[in-house]
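Only one chain comes next, encoded as structure tokens, the form predicted on its own.
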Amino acid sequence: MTEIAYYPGCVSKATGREYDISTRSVARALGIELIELDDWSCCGATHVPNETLAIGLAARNLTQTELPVMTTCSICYSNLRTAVRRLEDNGLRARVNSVLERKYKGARVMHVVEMLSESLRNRELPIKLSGLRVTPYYGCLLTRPGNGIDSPEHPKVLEDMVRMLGAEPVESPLKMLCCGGPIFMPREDAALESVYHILQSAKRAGADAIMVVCPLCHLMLDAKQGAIERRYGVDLGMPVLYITQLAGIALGLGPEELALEMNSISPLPLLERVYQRMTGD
């Protein structure tokens, strides 16, 4: 069994618990043992303006293991990758190490997207998702900083993942527009307007569902959908699935293993259609 260190991040332990549950279930199904980091702390999210402190927070988490570190949160992923790059500066590394109990010596960081891409490639999936039209939603931090998982301007890694799962990727021009999560508290109006346009864009494109890779994006697109429907007088009803939930369905895992009942917009009718297509009912 392959061992990977798991950095869940704060949101996956709170409002994004379905992401944490489905990630652990999918990892088990793929023969991967996730070892949660000991004594991990917040990565600083988007709220730490002092760069040295932000790098120090990330470095402290990375020193808790010698295994590759996987996270499911795009904000955590961006912060951890930024730290790895910045700590190539020997001066900054020395300053950060001077306050760390365990000294930073280098690390490999991966997003759950990369773990799934590596594990699902050339794997026969028991549940066929053919006929399911899915809009991949990147958000703004999965591909930043550059030279990472994919091009920051023209990414396609999530479209490739949708195809790998047997579904059809549906292009949305707003797939990289910020979900507004980081500004929701001070600028609720602007945040909800951003989400409204993202959801409408996916609906107009003919998507059956949106696939997300970040718990904050999921919170905004899924949990805030009812408020947006009331605010704009529209009927959206767009299921928003984590990439691990969609992968878990294709792997034949059940709704409880994927915590599908925790989604605000239930994806269960979508799941029923998938099974009906398979059985011809």
Contents of the next structure:
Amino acid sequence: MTEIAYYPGCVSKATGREYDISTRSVARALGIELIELDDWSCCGATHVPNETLAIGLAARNLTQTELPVMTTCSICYSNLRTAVRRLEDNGLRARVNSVLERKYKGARVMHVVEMLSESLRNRELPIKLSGLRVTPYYGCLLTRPGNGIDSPEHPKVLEDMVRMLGAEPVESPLKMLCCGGPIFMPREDAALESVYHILQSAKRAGADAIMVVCPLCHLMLDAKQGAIERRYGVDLGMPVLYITQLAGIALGLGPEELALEMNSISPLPLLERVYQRMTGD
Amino acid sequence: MSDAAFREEVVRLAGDEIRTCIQCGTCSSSCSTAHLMDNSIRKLIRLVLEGRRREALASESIWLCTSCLLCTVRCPRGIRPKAVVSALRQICEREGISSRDASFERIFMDQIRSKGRISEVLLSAAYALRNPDAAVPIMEMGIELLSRGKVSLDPGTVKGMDEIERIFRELGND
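For comparison with the form predicted on its own, would you give the structure of this protein in the form predicted in complex with the partner chain?
Let's see the whole complex now, leading with the same chain.
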């Protein structure tokens, strides 16, 4: 059994619970043992302007294990990867190590997208999501600042994933426009405007659902969708699923294991379509 | 702080390559909140390089940056405009230039320093107390999340709080 250290991040305990639950269920189904990172702490998200301090906070987490560290949050992922790159500088590494309990000696960081891409490839899935039109929403930090999972300008890793699950990827022109999540509390108007355009663009592209890979993107696109409908006087009703929820459906896991009832816009009608088609075949 | 000292501090914090900016505007044209800004990101870098401290620090643009990093990916000079924004935020906070945005960052960092992790409920409550006009959308969000079982007061405890305090004390004084 493959062992991976799992860095859930703060959001997994509250607004991103369905991401955490579905990640654990999917890993179990794939025969991957997720070992929650011992004594993990906040990575600083986008709110620590002092870069050295931010790297220190990220590095502390990386010294808690010798295993590869997997995270589901694109902000955590970008911060951890940035720390790994910056800590190649020996001067900075010595300075950070002088305050850490355990010394940082290098680390491998991965996003749950990478874990899924590796383990779903060449795997026969019990349920094909055929006929589902899914638009992947990349957001920002899965691919930025670069040298990571895929091109920051023309990524295709999520379209490949949608295809792997048997669904049809739908191109939405705003798939990489920022959701505004990091400023949604002090700057609500600015953030909601972005989300409105992202959701409209997905709808116009003819998507049945949006697939996301970050809990903050999910909060903005799913939990805030009602507020956007009221503010802009539109009817959206666009289900927004985590990549682990969609993968879990294809792996034959049930709605409870994937916490589908926790999504604000219910994906259950979509799921019924998938099952109906199966029994109809 | 003199204007030249201000310029040199931002350069030290955000990288020497800032001096090579050709004002091409790739950063601003990649920015998702550019249309809401008073100074574009391009202009902000110019203000820094010209040592126009007061204008730069008063610019709302510093707080409209969502940290999406598209400017950083695209800059043909390898400048990290987001790092410039971070440096300006850091200077604003140090100099006590207060705003609703600065208060959000302060609350966020204080919570990491005292608890090691972020509790979204405590974060939202602390922010709403300082900025009462934000209370209504925060409550609406809270009700939505509560109905889905996604509100938790307790993000778990961190044992290594001494280490976190040391990180803040020793690395946070750049």
